[in-house]
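Have a look below at one chain only, the form predicted on its own, in structure tokens format.
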Amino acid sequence: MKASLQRTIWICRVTFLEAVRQRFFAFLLILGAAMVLSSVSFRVLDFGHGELKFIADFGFGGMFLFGSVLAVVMTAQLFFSEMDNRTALTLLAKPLSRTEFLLGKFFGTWAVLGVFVLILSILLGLVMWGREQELLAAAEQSGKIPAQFSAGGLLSFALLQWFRLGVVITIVLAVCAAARTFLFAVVMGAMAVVAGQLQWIAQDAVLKPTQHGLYSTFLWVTSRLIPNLQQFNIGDALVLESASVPSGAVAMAVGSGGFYMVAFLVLAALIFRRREI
């Protein structure tokens, strides 16, 4: 037991240091970084919502678009970069197994995820605490008070975002397990981020009467089976409305994000467990 968790934690390290080193890992981290910054100087496209609502629903939209497409991309180019060099045959041919393989290429990309999501965390309390603070200072003038901004909300929604970025990288090395190419894991992956955006729909459709029964079952099964990833979109209620936030919410959604990805895990385990490299 204990040597299996060093040599998944091996493959970890490895993994989080190769994917830190990516050119591709430092642009989106800009990019994010610059669409976080720049989120007050966008405030005059509001329309009818408050200036802290707006730069944080502006930081968390950047925040889940960039992330999504690394956590697609990293962890399929991770993923085949080891298939394509023929270092994963060398790597498996010693006492490292294939569970293990994916575990520690799972752990090393999410940590990545995990600093990339902490730097915009940090980069947008930032920019909403010095906002928040001018608001204040004119509020005194207007007698308007402003929202409050929370950051120990900020601090779940970036747990939260984490986990949600986690599940998405699951279900990327599933689908890495039984795909040939890179070119397929991203599309399916990226299929698999939008289908979980809008699997809410199909929710509301399962919760709605209907004839056909065959198609209430249809629904109620994909429902399960492809996670809601618009759960952890609760990012403006915590930060800004946190006593709006439901008691257990964050915690049920930690869980469900949890739940999750040791389905996909175990799926991509059982999958690769069958792939010939």
Second form
Amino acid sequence: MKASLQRTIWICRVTFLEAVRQRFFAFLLILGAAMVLSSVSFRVLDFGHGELKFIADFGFGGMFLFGSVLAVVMTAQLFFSEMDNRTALTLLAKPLSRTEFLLGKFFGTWAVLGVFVLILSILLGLVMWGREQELLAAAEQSGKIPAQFSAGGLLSFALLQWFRLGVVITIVLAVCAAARTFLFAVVMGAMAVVAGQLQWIAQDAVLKPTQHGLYSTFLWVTSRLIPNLQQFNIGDALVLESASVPSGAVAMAVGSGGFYMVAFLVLAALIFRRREI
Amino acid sequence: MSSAISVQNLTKDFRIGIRSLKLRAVDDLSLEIPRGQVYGLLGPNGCGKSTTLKIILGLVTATSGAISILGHPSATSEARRRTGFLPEAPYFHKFLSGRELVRYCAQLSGVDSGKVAEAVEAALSLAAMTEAADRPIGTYSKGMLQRIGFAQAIVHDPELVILDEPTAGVDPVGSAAIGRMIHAMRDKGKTVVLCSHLLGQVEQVCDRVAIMDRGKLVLEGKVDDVLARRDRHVMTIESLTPAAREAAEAALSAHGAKVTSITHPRRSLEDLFRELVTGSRDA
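Next up, can you give the form predicted in complex with the partner chain of this protein, since the form predicted on its own came first?
The complete assembly is shown below, putting the previous chain first.
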């Protein structure tokens, strides 16, 4: 057990090192950071919402968009670089199980996305805190109290985003385990993200009574197989109105994310076990 | 004592295309590779050598047949722990240094944490890579890549070392260095399986050879046995004058023997090359 854990940690460590050295990671991190930092400049487009809410939504959008692209493309790239360059041949000829290899890949990629989410969350926190101070100073004169920014809520949001990206990574790994090409894995991974974002439609529909048994079954299966990625998007409520978020909502979302990660990792391991290297 | 590798009636079919056409890569192959020898697996491209090696290592599943490594079913953790593998044209993470790569492979191969540093230095030393060990792998030449690949294959002191085309694309000096490493492994009592189509090198380093063609085994035996022509003899003579030649031919003819050809002995181009560039290394 200890040896297995050590092997997984070594694969994770090398995967992490390989990922953080990629220009693609640096490029998307810079783009995401630029989007978060520039949110203050775009606050005039707040469409009547509070400024802090607009800044938060803008930052969350950047984190979601670039984080999803990173999770899909980087996971597939890190997996297929091992296959196409045949480093997997060298590694899997050693007493390293395929499950350990996959787990190492998963934790390495998830750790990189953890760094990504953490950096953008810190930047977003700094931007929101700075603007909040300005708004509070202005409020003292006008007497109108603006929405308050919650650092703890931001931390919870970062955790949820990290778990959401973890679910995406495991879906892409399951696709990679069966896919023959990088392009196929990326396209299927991107489609899975879109399906996950729209899953609530199936979940809503399954709650409504219908005469069509087949349709109901399809909706029920769909709503169970595809994780609801929308459940992680309670960012503005957490950061600006943390008191309005039901207690246990974050834990529920983290638990659901953890369940889907385990389920997709098991699926990936079962598929990868039969793959010919 | 069991063989290093025992292959019984191994068959591998690949399914190709939408219509799932069957392509037989290995056809009812049976082999016994004895321990402590250098064994050459030869054959043209596409004859099934690499597929056989991949099945032995558990990277590809066999359609039928049974394989054991050092008495253990192949693809088990125990079998892999006692096996080292250098793939054809190896590629490693370029950002790692040679020493980091070998340490990484030592950890994955189950070397005790307290012995990793010692095992890494021993493997680097045997592969003559100690001096270049701290350079990033991205800066290595082809010969150095093969040598660091060799080091990662032997770092856990395996009883069986499998080398797939270890000298492909390597110059004669580097090739000779790899040959010396193979001999060093044999001297330590290890079994080395060498998959190659460089026949000259196989002839120099191998004790036994098997030749495959179209997935089938066509010849197997000791190198000396399969190469020797028992009905022909070679004599090397100094200062042969025409008169001495005539006398020798007459004497041999009197005993029913016949001289069929007389030529000057040649050294190989490889020997000449190594003689001229002796001492050079591609470090």
